[in-house]
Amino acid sequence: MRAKTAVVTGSATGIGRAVALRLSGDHNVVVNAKSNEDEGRRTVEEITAAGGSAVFIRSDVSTQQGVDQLFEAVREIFGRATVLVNNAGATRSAPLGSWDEAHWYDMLATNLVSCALTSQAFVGQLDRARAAIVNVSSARGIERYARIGVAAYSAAKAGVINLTGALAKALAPQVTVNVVSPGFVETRYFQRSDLTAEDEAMIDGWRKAVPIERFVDPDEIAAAVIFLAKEPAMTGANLVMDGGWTLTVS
(Lines of atoms letter the chains of each structure in order from A and count residues from 1; the text may use other names and numbers.)
(Lines give C-alpha, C1' and ligand atoms only; values in the text may rest on other atoms or scores of the structure.)
Protein backbone atom coordinates (compact mmCIF):
# COMPACT_ATOMS: atom_id res chain seq x y z
CA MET A 1 0.00 0.00 0.00
CA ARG A 2 1.28 3.48 -0.90
CA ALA A 3 1.63 6.27 1.65
CA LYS A 4 -0.59 8.65 -0.34
CA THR A 5 -4.10 8.21 -1.72
CA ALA A 6 -5.86 9.78 -4.69
CA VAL A 7 -9.54 9.73 -5.60
CA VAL A 8 -10.45 9.94 -9.30
CA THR A 9 -14.14 10.23 -10.09
CA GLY A 10 -15.43 8.93 -13.40
CA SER A 11 -12.31 6.82 -13.85
CA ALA A 12 -13.55 3.55 -15.35
CA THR A 13 -12.66 4.65 -18.89
CA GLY A 14 -11.20 7.49 -20.94
CA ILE A 15 -9.45 10.43 -19.31
CA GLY A 16 -10.26 9.31 -15.78
CA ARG A 17 -8.80 5.87 -16.39
CA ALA A 18 -5.60 7.39 -17.82
CA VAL A 19 -5.31 9.65 -14.75
CA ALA A 20 -5.83 6.71 -12.37
CA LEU A 21 -3.12 4.68 -14.10
CA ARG A 22 -0.62 7.55 -13.93
CA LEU A 23 -1.37 8.32 -10.28
CA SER A 24 -0.94 4.67 -9.31
CA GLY A 25 2.84 4.96 -9.54
CA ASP A 26 3.00 6.65 -6.13
CA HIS A 27 -0.58 6.71 -4.81
CA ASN A 28 -3.24 4.32 -3.66
CA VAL A 29 -5.98 5.01 -6.19
CA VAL A 30 -9.72 5.02 -5.66
CA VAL A 31 -11.34 4.30 -9.01
CA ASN A 32 -14.94 5.52 -9.15
CA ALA A 33 -17.84 5.27 -11.58
CA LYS A 34 -21.59 5.65 -11.44
CA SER A 35 -22.43 2.52 -13.42
CA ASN A 36 -19.52 1.14 -15.48
CA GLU A 37 -18.45 -1.38 -12.88
CA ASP A 38 -16.84 -3.92 -15.22
CA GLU A 39 -14.51 -1.34 -16.78
CA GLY A 40 -13.77 0.15 -13.36
CA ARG A 41 -12.68 -3.22 -12.02
CA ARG A 42 -10.52 -3.77 -15.12
CA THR A 43 -8.76 -0.49 -14.36
CA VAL A 44 -8.12 -1.69 -10.80
CA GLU A 45 -6.82 -5.02 -12.11
CA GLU A 46 -4.38 -3.26 -14.43
CA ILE A 47 -3.08 -1.12 -11.56
CA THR A 48 -2.65 -4.03 -9.17
CA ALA A 49 -1.04 -6.23 -11.86
CA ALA A 50 1.63 -3.53 -12.23
CA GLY A 51 2.28 -3.57 -8.48
CA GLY A 52 0.03 -0.67 -7.53
CA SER A 53 -2.74 -0.35 -4.98
CA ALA A 54 -6.31 0.44 -6.06
CA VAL A 55 -9.96 -0.20 -5.27
CA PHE A 56 -13.15 0.38 -7.21
CA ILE A 57 -16.02 2.22 -5.53
CA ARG A 58 -19.30 2.42 -7.40
CA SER A 59 -21.21 5.56 -6.47
CA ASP A 60 -23.06 8.44 -8.09
CA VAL A 61 -21.13 11.55 -7.08
CA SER A 62 -23.83 13.86 -8.44
CA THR A 63 -25.73 13.06 -5.23
CA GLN A 64 -24.81 13.69 -1.60
CA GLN A 65 -25.53 10.05 -0.79
CA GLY A 66 -23.11 8.88 -3.46
CA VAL A 67 -20.40 11.28 -2.30
CA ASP A 68 -20.84 10.12 1.29
CA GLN A 69 -20.55 6.49 0.20
CA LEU A 70 -17.36 7.25 -1.70
CA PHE A 71 -15.56 8.99 1.14
CA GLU A 72 -16.76 6.54 3.79
CA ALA A 73 -15.08 3.82 1.72
CA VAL A 74 -11.92 5.93 1.33
CA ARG A 75 -11.74 6.41 5.08
CA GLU A 76 -12.28 2.71 5.83
CA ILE A 77 -9.75 1.44 3.27
CA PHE A 78 -7.02 4.07 3.06
CA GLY A 79 -7.71 6.57 5.85
CA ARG A 80 -7.42 9.87 4.02
CA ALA A 81 -6.94 11.12 0.46
CA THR A 82 -4.74 14.08 -0.46
CA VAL A 83 -5.42 14.24 -4.21
CA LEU A 84 -8.86 14.59 -5.78
CA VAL A 85 -9.47 14.56 -9.52
CA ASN A 86 -13.03 15.56 -10.41
CA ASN A 87 -13.44 13.90 -13.79
CA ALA A 88 -17.01 12.56 -13.57
CA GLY A 89 -19.17 14.03 -16.31
CA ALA A 90 -21.13 13.44 -19.48
CA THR A 91 -22.33 15.34 -22.52
CA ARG A 92 -25.69 15.04 -24.22
CA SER A 93 -26.93 17.10 -27.14
CA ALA A 94 -30.25 18.95 -27.08
CA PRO A 95 -31.06 21.58 -29.72
CA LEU A 96 -32.75 24.82 -28.72
CA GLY A 97 -36.48 24.18 -28.76
CA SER A 98 -36.19 20.72 -27.23
CA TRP A 99 -34.77 21.71 -23.84
CA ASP A 100 -36.54 20.57 -20.69
CA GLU A 101 -35.86 20.56 -16.98
CA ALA A 102 -34.67 16.96 -16.92
CA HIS A 103 -31.94 17.61 -19.50
CA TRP A 104 -30.64 20.75 -17.77
CA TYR A 105 -30.75 19.27 -14.27
CA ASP A 106 -28.99 16.13 -15.49
CA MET A 107 -26.15 18.05 -17.17
CA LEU A 108 -25.68 20.40 -14.21
CA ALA A 109 -25.75 17.59 -11.64
CA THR A 110 -23.47 15.27 -13.59
CA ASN A 111 -20.84 17.86 -14.52
CA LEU A 112 -20.98 20.64 -11.91
CA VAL A 113 -22.84 19.59 -8.77
CA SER A 114 -20.71 16.43 -8.61
CA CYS A 115 -17.57 18.56 -8.63
CA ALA A 116 -18.84 20.81 -5.85
CA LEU A 117 -20.09 18.06 -3.54
CA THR A 118 -17.02 15.89 -3.98
CA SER A 119 -14.65 18.80 -3.37
CA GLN A 120 -16.48 19.70 -0.17
CA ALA A 121 -16.29 16.14 1.14
CA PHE A 122 -12.62 15.87 0.18
CA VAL A 123 -11.70 19.05 2.06
CA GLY A 124 -13.70 17.91 5.07
CA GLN A 125 -11.56 14.80 5.52
CA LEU A 126 -8.17 16.51 5.10
CA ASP A 127 -7.42 17.72 8.63
CA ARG A 128 -4.23 19.81 8.15
CA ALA A 129 -2.70 17.85 5.28
CA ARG A 130 -1.47 19.60 2.15
CA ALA A 131 -3.56 18.53 -0.80
CA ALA A 132 -4.56 19.14 -4.42
CA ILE A 133 -7.79 19.21 -6.37
CA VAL A 134 -7.77 19.03 -10.16
CA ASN A 135 -11.06 19.51 -11.97
CA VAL A 136 -11.72 18.44 -15.55
CA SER A 137 -13.76 20.95 -17.52
CA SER A 138 -13.88 21.41 -21.31
CA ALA A 139 -12.93 23.96 -23.92
CA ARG A 140 -16.72 24.27 -24.38
CA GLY A 141 -16.80 25.76 -20.89
CA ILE A 142 -14.88 28.80 -22.12
CA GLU A 143 -17.46 31.40 -23.12
CA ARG A 144 -16.43 32.01 -26.74
CA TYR A 145 -16.26 28.26 -27.51
CA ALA A 146 -19.70 27.28 -26.15
CA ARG A 147 -22.10 25.62 -28.62
CA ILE A 148 -25.88 25.91 -28.56
CA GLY A 149 -26.39 22.19 -29.28
CA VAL A 150 -24.66 21.34 -26.01
CA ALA A 151 -25.60 24.49 -24.12
CA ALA A 152 -26.37 22.74 -20.83
CA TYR A 153 -23.06 20.88 -20.93
CA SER A 154 -21.17 24.05 -21.90
CA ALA A 155 -22.81 26.00 -19.06
CA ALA A 156 -22.02 23.27 -16.53
CA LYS A 157 -18.37 23.13 -17.61
CA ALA A 158 -18.15 26.93 -17.41
CA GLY A 159 -19.37 26.53 -13.86
CA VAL A 160 -16.54 24.09 -13.15
CA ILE A 161 -14.00 26.69 -14.27
CA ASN A 162 -15.63 29.33 -12.07
CA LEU A 163 -15.88 26.94 -9.13
CA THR A 164 -12.17 26.18 -9.50
CA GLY A 165 -11.31 29.84 -8.99
CA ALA A 166 -13.59 30.15 -5.97
CA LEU A 167 -12.12 27.05 -4.33
CA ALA A 168 -8.55 28.09 -5.12
CA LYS A 169 -9.01 31.38 -3.28
CA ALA A 170 -10.88 29.82 -0.38
CA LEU A 171 -8.50 26.89 0.21
CA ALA A 172 -5.07 28.46 -0.30
CA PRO A 173 -2.44 27.81 0.89
CA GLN A 174 -3.35 24.34 2.16
CA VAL A 175 -4.98 23.07 -1.02
CA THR A 176 -4.13 23.91 -4.63
CA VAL A 177 -7.12 23.84 -6.99
CA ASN A 178 -6.68 23.85 -10.76
CA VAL A 179 -8.63 22.83 -13.85
CA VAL A 180 -7.81 21.18 -17.17
CA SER A 181 -10.02 22.04 -20.15
CA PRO A 182 -9.63 19.47 -22.93
CA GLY A 183 -10.69 20.00 -26.52
CA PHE A 184 -11.39 16.93 -28.66
CA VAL A 185 -10.00 13.81 -26.96
CA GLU A 186 -9.47 10.44 -28.69
CA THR A 187 -11.85 8.30 -26.65
CA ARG A 188 -14.12 5.36 -27.47
CA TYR A 189 -16.89 7.83 -28.24
CA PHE A 190 -15.26 8.47 -31.61
CA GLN A 191 -14.70 4.77 -32.28
CA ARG A 192 -18.26 3.50 -31.78
CA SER A 193 -19.57 0.75 -34.02
CA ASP A 194 -22.80 2.67 -34.66
CA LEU A 195 -21.08 5.59 -36.41
CA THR A 196 -22.43 6.25 -39.88
CA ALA A 197 -20.32 7.28 -42.87
CA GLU A 198 -21.64 10.79 -42.34
CA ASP A 199 -20.59 10.69 -38.68
CA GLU A 200 -17.10 9.50 -39.59
CA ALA A 201 -16.71 12.24 -42.21
CA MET A 202 -17.75 14.86 -39.65
CA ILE A 203 -15.28 13.51 -37.06
CA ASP A 204 -12.53 13.46 -39.66
CA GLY A 205 -13.29 17.11 -40.40
CA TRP A 206 -12.97 17.94 -36.71
CA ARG A 207 -9.59 16.20 -36.57
CA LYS A 208 -8.29 18.14 -39.55
CA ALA A 209 -9.40 21.39 -37.92
CA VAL A 210 -7.05 20.78 -34.98
CA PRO A 211 -3.63 22.36 -35.72
CA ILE A 212 -1.74 19.24 -34.56
CA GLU A 213 -3.99 17.28 -37.01
CA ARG A 214 -5.22 14.80 -34.42
CA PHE A 215 -7.27 14.65 -31.26
CA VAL A 216 -5.51 14.78 -27.90
CA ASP A 217 -4.78 11.42 -26.29
CA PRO A 218 -6.29 10.72 -22.83
CA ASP A 219 -2.81 10.03 -21.48
CA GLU A 220 -1.74 13.54 -22.54
CA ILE A 221 -4.62 14.99 -20.53
CA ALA A 222 -3.58 12.75 -17.64
CA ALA A 223 -0.05 14.14 -17.78
CA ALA A 224 -1.45 17.66 -17.41
CA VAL A 225 -3.60 16.58 -14.47
CA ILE A 226 -0.60 15.02 -12.73
CA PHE A 227 1.47 18.16 -13.29
CA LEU A 228 -1.21 20.36 -11.71
CA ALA A 229 -1.69 17.93 -8.81
CA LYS A 230 2.01 18.03 -7.97
CA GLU A 231 2.96 21.66 -8.68
CA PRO A 232 2.70 23.68 -5.43
CA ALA A 233 3.13 27.07 -7.14
CA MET A 234 0.03 26.75 -9.32
CA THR A 235 -3.50 27.34 -8.11
CA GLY A 236 -6.57 28.76 -9.82
CA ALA A 237 -5.11 27.93 -13.25
CA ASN A 238 -7.07 26.71 -16.28
CA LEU A 239 -4.83 24.62 -18.52
CA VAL A 240 -6.39 24.26 -21.99
CA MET A 241 -5.31 21.00 -23.66
CA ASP A 242 -6.79 21.06 -27.15
CA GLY A 243 -4.00 20.68 -29.69
CA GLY A 244 -4.51 24.32 -30.64
CA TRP A 245 -8.17 23.87 -31.61
CA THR A 246 -9.28 27.05 -29.83
CA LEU A 247 -6.89 29.02 -32.06
CA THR A 248 -8.97 28.06 -35.08
CA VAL A 249 -12.43 28.93 -33.69
CA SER A 250 -13.65 32.48 -34.19
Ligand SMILES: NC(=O)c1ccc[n+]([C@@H]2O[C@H](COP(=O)([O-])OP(=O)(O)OC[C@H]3O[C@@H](n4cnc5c(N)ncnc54)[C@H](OP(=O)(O)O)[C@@H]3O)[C@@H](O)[C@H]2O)c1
The other form holds:
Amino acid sequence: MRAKTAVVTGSATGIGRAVALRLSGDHNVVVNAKSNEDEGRRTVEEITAAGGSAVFIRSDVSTQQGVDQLFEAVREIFGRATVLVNNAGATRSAPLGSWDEAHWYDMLATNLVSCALTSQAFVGQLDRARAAIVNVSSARGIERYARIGVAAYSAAKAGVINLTGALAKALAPQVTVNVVSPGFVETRYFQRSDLTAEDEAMIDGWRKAVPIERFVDPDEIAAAVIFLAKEPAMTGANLVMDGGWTLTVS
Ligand SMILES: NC(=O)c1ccc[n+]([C@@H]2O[C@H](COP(=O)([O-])OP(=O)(O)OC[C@H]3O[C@@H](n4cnc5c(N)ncnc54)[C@H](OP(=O)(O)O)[C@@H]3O)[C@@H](O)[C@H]2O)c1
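Having seen the form predicted alone, please provide the structure of the form predicted together with this ligand.
Let's see the whole complex now, leading with the same chain.
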Protein backbone atom coordinates (compact mmCIF):
# COMPACT_ATOMS: atom_id res chain seq x y z
CA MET A 1 0.00 0.00 0.00
CA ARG A 2 1.11 3.60 -0.70
CA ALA A 3 1.24 6.21 2.08
CA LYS A 4 -1.22 8.55 0.32
CA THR A 5 -4.69 7.97 -1.14
CA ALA A 6 -6.57 9.60 -4.01
CA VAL A 7 -10.25 9.36 -4.96
CA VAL A 8 -11.08 9.73 -8.66
CA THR A 9 -14.81 9.80 -9.39
CA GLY A 10 -15.94 8.32 -12.71
CA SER A 11 -12.63 6.57 -13.30
CA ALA A 12 -13.77 3.32 -14.96
CA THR A 13 -13.17 4.77 -18.44
CA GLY A 14 -11.85 7.79 -20.35
CA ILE A 15 -10.22 10.74 -18.65
CA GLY A 16 -10.84 9.48 -15.11
CA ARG A 17 -9.19 6.19 -15.93
CA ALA A 18 -6.11 7.99 -17.30
CA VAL A 19 -5.98 10.11 -14.13
CA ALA A 20 -6.29 7.01 -11.90
CA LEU A 21 -3.43 5.30 -13.74
CA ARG A 22 -1.15 8.33 -13.41
CA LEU A 23 -2.00 8.91 -9.72
CA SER A 24 -1.35 5.25 -8.90
CA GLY A 25 2.41 5.83 -9.15
CA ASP A 26 2.39 7.34 -5.66
CA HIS A 27 -1.18 6.98 -4.33
CA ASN A 28 -3.60 4.24 -3.42
CA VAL A 29 -6.44 4.95 -5.82
CA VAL A 30 -10.17 4.67 -5.20
CA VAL A 31 -11.66 3.98 -8.63
CA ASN A 32 -15.36 4.79 -8.96
CA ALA A 33 -18.20 4.55 -11.48
CA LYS A 34 -21.96 4.71 -11.34
CA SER A 35 -22.58 1.39 -13.06
CA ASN A 36 -19.70 0.21 -15.25
CA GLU A 37 -18.31 -2.41 -12.88
CA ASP A 38 -16.42 -4.36 -15.60
CA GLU A 39 -14.36 -1.36 -16.71
CA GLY A 40 -13.91 -0.21 -13.10
CA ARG A 41 -12.40 -3.58 -12.17
CA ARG A 42 -10.27 -3.53 -15.33
CA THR A 43 -8.78 -0.18 -14.23
CA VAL A 44 -8.04 -1.62 -10.79
CA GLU A 45 -6.42 -4.71 -12.34
CA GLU A 46 -4.20 -2.56 -14.53
CA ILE A 47 -3.05 -0.56 -11.49
CA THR A 48 -2.39 -3.62 -9.33
CA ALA A 49 -0.61 -5.45 -12.19
CA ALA A 50 1.82 -2.52 -12.33
CA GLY A 51 2.51 -2.81 -8.57
CA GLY A 52 0.02 -0.16 -7.43
CA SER A 53 -2.84 -0.30 -4.98
CA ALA A 54 -6.48 0.38 -5.94
CA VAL A 55 -10.07 -0.56 -5.16
CA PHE A 56 -13.24 -0.15 -7.17
CA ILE A 57 -16.29 1.38 -5.46
CA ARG A 58 -19.49 1.45 -7.44
CA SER A 59 -21.58 4.42 -6.30
CA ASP A 60 -23.62 7.26 -7.76
CA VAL A 61 -21.85 10.45 -6.64
CA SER A 62 -24.75 12.66 -7.70
CA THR A 63 -26.55 11.46 -4.55
CA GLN A 64 -25.64 11.99 -0.89
CA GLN A 65 -26.08 8.25 -0.31
CA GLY A 66 -23.59 7.41 -3.07
CA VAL A 67 -21.06 9.95 -1.75
CA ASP A 68 -21.43 8.55 1.78
CA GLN A 69 -20.83 5.00 0.48
CA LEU A 70 -17.69 6.15 -1.33
CA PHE A 71 -16.14 7.88 1.70
CA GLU A 72 -17.17 5.09 4.07
CA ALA A 73 -15.11 2.76 1.87
CA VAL A 74 -12.19 5.23 1.82
CA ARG A 75 -12.23 5.36 5.63
CA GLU A 76 -12.45 1.60 6.08
CA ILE A 77 -9.82 0.66 3.50
CA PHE A 78 -7.28 3.50 3.49
CA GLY A 79 -8.17 5.71 6.48
CA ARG A 80 -8.15 9.03 4.65
CA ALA A 81 -7.72 10.50 1.14
CA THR A 82 -5.79 13.71 0.47
CA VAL A 83 -6.45 14.05 -3.29
CA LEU A 84 -9.91 14.24 -4.84
CA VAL A 85 -10.51 14.41 -8.58
CA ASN A 86 -14.15 15.25 -9.36
CA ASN A 87 -14.24 13.77 -12.84
CA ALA A 88 -17.62 11.94 -12.99
CA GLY A 89 -19.84 13.50 -15.62
CA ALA A 90 -21.94 12.87 -18.68
CA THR A 91 -23.18 14.84 -21.68
CA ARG A 92 -26.68 14.47 -23.01
CA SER A 93 -28.11 16.79 -25.64
CA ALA A 94 -31.73 17.90 -25.90
CA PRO A 95 -33.00 20.46 -28.41
CA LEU A 96 -34.89 23.51 -27.11
CA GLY A 97 -38.55 22.53 -27.19
CA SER A 98 -37.83 19.05 -25.82
CA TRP A 99 -36.44 20.23 -22.47
CA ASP A 100 -37.99 18.84 -19.32
CA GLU A 101 -37.18 18.74 -15.61
CA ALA A 102 -35.64 15.28 -15.89
CA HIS A 103 -33.06 16.42 -18.46
CA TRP A 104 -32.03 19.57 -16.58
CA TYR A 105 -31.93 17.92 -13.14
CA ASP A 106 -29.94 14.99 -14.54
CA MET A 107 -27.31 17.26 -16.13
CA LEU A 108 -27.02 19.45 -13.03
CA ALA A 109 -26.91 16.51 -10.60
CA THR A 110 -24.44 14.43 -12.61
CA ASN A 111 -22.01 17.22 -13.47
CA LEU A 112 -22.34 19.83 -10.69
CA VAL A 113 -24.13 18.55 -7.57
CA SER A 114 -21.74 15.56 -7.62
CA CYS A 115 -18.73 17.92 -7.31
CA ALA A 116 -20.28 19.87 -4.43
CA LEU A 117 -21.34 16.83 -2.36
CA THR A 118 -18.14 14.90 -2.98
CA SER A 119 -15.94 17.90 -2.12
CA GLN A 120 -17.83 18.43 1.15
CA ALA A 121 -17.44 14.78 2.17
CA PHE A 122 -13.74 14.86 1.21
CA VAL A 123 -13.08 17.96 3.33
CA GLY A 124 -14.99 16.40 6.23
CA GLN A 125 -12.55 13.48 6.47
CA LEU A 126 -9.32 15.51 6.17
CA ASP A 127 -8.78 16.58 9.75
CA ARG A 128 -5.81 18.95 9.40
CA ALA A 129 -4.10 17.25 6.45
CA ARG A 130 -2.98 19.28 3.42
CA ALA A 131 -4.97 18.24 0.38
CA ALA A 132 -5.93 18.99 -3.22
CA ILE A 133 -9.16 18.92 -5.18
CA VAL A 134 -9.16 19.00 -8.98
CA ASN A 135 -12.50 19.37 -10.76
CA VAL A 136 -13.08 18.41 -14.38
CA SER A 137 -15.28 20.94 -16.17
CA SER A 138 -15.42 21.48 -19.94
CA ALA A 139 -14.52 24.14 -22.48
CA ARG A 140 -18.31 24.37 -22.91
CA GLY A 141 -18.43 25.78 -19.37
CA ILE A 142 -16.48 28.85 -20.51
CA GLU A 143 -17.80 29.07 -24.04
CA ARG A 144 -19.71 32.27 -24.88
CA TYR A 145 -21.66 30.71 -27.72
CA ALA A 146 -22.66 27.33 -26.32
CA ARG A 147 -24.80 25.13 -28.55
CA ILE A 148 -28.40 25.26 -27.39
CA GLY A 149 -28.75 21.47 -27.45
CA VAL A 150 -26.08 21.11 -24.75
CA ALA A 151 -27.13 24.16 -22.72
CA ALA A 152 -27.91 22.10 -19.60
CA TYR A 153 -24.50 20.39 -19.69
CA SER A 154 -22.73 23.70 -20.42
CA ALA A 155 -24.53 25.48 -17.56
CA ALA A 156 -23.60 22.67 -15.17
CA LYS A 157 -19.94 22.82 -16.27
CA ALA A 158 -19.94 26.64 -15.89
CA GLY A 159 -21.20 25.98 -12.36
CA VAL A 160 -18.24 23.68 -11.73
CA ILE A 161 -15.83 26.52 -12.60
CA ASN A 162 -17.69 28.90 -10.27
CA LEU A 163 -17.84 26.29 -7.48
CA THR A 164 -14.07 25.82 -7.84
CA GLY A 165 -13.47 29.49 -6.97
CA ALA A 166 -15.80 29.37 -3.97
CA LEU A 167 -14.14 26.23 -2.59
CA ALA A 168 -10.62 27.52 -3.30
CA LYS A 169 -11.24 30.66 -1.27
CA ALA A 170 -13.04 28.90 1.56
CA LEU A 171 -10.50 26.10 1.94
CA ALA A 172 -7.20 27.99 1.58
CA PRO A 173 -4.53 27.47 2.75
CA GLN A 174 -5.22 23.84 3.73
CA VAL A 175 -6.69 22.63 0.44
CA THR A 176 -5.93 23.78 -3.11
CA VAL A 177 -8.92 23.62 -5.47
CA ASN A 178 -8.47 23.93 -9.23
CA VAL A 179 -10.34 22.97 -12.38
CA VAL A 180 -9.37 21.59 -15.78
CA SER A 181 -11.59 22.48 -18.74
CA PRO A 182 -11.00 20.06 -21.61
CA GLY A 183 -12.12 20.66 -25.18
CA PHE A 184 -12.79 17.61 -27.35
CA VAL A 185 -11.04 14.57 -25.87
CA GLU A 186 -10.52 11.32 -27.79
CA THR A 187 -12.78 9.13 -25.60
CA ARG A 188 -15.44 6.41 -26.03
CA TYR A 189 -18.11 9.02 -26.85
CA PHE A 190 -16.43 9.59 -30.22
CA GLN A 191 -15.67 5.90 -30.84
CA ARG A 192 -19.11 4.39 -30.23
CA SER A 193 -20.11 1.40 -32.35
CA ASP A 194 -23.48 3.03 -33.14
CA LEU A 195 -21.90 5.93 -35.06
CA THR A 196 -23.10 6.18 -38.67
CA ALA A 197 -20.74 7.10 -41.52
CA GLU A 198 -22.37 10.55 -41.39
CA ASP A 199 -21.62 10.89 -37.65
CA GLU A 200 -18.02 9.85 -38.24
CA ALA A 201 -17.60 12.41 -41.02
CA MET A 202 -19.03 15.10 -38.72
CA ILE A 203 -16.69 14.15 -35.85
CA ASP A 204 -13.76 14.14 -38.24
CA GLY A 205 -14.78 17.65 -39.28
CA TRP A 206 -14.68 18.70 -35.61
CA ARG A 207 -11.21 17.15 -35.27
CA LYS A 208 -9.92 19.17 -38.23
CA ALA A 209 -11.51 22.37 -36.87
CA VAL A 210 -9.43 22.23 -33.66
CA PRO A 211 -6.33 24.43 -34.20
CA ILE A 212 -4.02 21.54 -33.25
CA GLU A 213 -5.93 19.43 -35.86
CA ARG A 214 -6.75 16.62 -33.44
CA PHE A 215 -8.65 15.97 -30.24
CA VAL A 216 -6.81 16.02 -26.90
CA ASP A 217 -5.64 12.65 -25.54
CA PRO A 218 -7.10 11.56 -22.13
CA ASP A 219 -3.55 11.15 -20.82
CA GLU A 220 -2.79 14.79 -21.67
CA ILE A 221 -5.74 15.85 -19.49
CA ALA A 222 -4.48 13.47 -16.80
CA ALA A 223 -1.07 15.20 -16.87
CA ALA A 224 -2.81 18.57 -16.32
CA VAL A 225 -4.82 17.13 -13.42
CA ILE A 226 -1.66 15.77 -11.76
CA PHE A 227 0.08 19.13 -12.20
CA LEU A 228 -2.80 20.94 -10.47
CA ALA A 229 -3.03 18.33 -7.70
CA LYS A 230 0.67 18.69 -6.88
CA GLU A 231 1.33 22.41 -7.37
CA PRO A 232 0.94 24.19 -4.00
CA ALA A 233 1.06 27.66 -5.59
CA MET A 234 -2.01 27.05 -7.76
CA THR A 235 -5.50 27.48 -6.32
CA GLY A 236 -8.71 28.75 -7.88
CA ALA A 237 -7.24 28.29 -11.37
CA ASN A 238 -9.06 27.09 -14.47
CA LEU A 239 -6.68 25.32 -16.84
CA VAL A 240 -8.22 25.16 -20.32
CA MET A 241 -6.78 22.29 -22.36
CA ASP A 242 -8.64 22.32 -25.65
CA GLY A 243 -6.05 22.42 -28.43
CA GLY A 244 -7.18 26.00 -29.10
CA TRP A 245 -10.82 25.02 -29.82
CA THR A 246 -12.39 27.88 -27.84
CA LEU A 247 -10.44 30.35 -30.01
CA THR A 248 -12.54 29.20 -32.95
CA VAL A 249 -15.97 29.52 -31.36
CA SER A 250 -15.99 32.96 -29.72
N1 LIG B 1 -14.61 13.47 -23.64
C2 LIG B 1 -14.64 14.78 -23.84
O3 LIG B 1 -14.51 15.27 -25.00
C4 LIG B 1 -14.82 15.72 -22.68
C5 LIG B 1 -14.69 17.10 -22.92
C6 LIG B 1 -14.85 17.99 -21.86
C7 LIG B 1 -15.12 17.53 -20.60
N8 LIG B 1 -15.26 16.18 -20.39
C9 LIG B 1 -15.57 15.76 -19.01
O10 LIG B 1 -14.59 14.84 -18.58
C11 LIG B 1 -15.16 13.95 -17.63
C12 LIG B 1 -14.88 12.52 -18.05
O13 LIG B 1 -15.48 12.31 -19.31
P14 LIG B 1 -15.07 11.11 -20.30
O15 LIG B 1 -15.18 11.66 -21.66
O16 LIG B 1 -13.83 10.47 -19.85
O17 LIG B 1 -16.38 10.20 -20.11
P18 LIG B 1 -16.62 8.65 -19.85
O19 LIG B 1 -15.60 7.78 -20.50
O20 LIG B 1 -18.06 8.46 -20.18
O21 LIG B 1 -16.40 8.54 -18.28
C22 LIG B 1 -17.30 9.12 -17.38
C23 LIG B 1 -17.19 8.37 -16.06
O24 LIG B 1 -18.05 9.01 -15.13
C25 LIG B 1 -18.84 8.00 -14.50
N26 LIG B 1 -20.09 8.59 -14.00
C27 LIG B 1 -21.05 9.26 -14.68
N28 LIG B 1 -22.02 9.63 -13.83
C29 LIG B 1 -21.65 9.19 -12.60
C30 LIG B 1 -22.23 9.27 -11.31
N31 LIG B 1 -23.40 9.89 -11.12
N32 LIG B 1 -21.59 8.69 -10.28
C33 LIG B 1 -20.40 8.06 -10.45
N34 LIG B 1 -19.79 7.97 -11.65
C35 LIG B 1 -20.42 8.53 -12.70
C36 LIG B 1 -19.06 6.96 -15.57
O37 LIG B 1 -19.47 5.73 -14.98
P38 LIG B 1 -20.61 4.83 -15.72
O39 LIG B 1 -20.05 4.54 -17.10
O40 LIG B 1 -20.76 3.65 -14.86
O41 LIG B 1 -21.84 5.72 -15.78
C42 LIG B 1 -17.64 6.91 -16.16
O43 LIG B 1 -16.79 6.12 -15.37
C44 LIG B 1 -16.65 14.29 -17.56
O45 LIG B 1 -16.89 15.13 -16.46
C46 LIG B 1 -16.88 15.02 -18.87
O47 LIG B 1 -17.98 15.89 -18.79
C48 LIG B 1 -15.12 15.27 -21.40
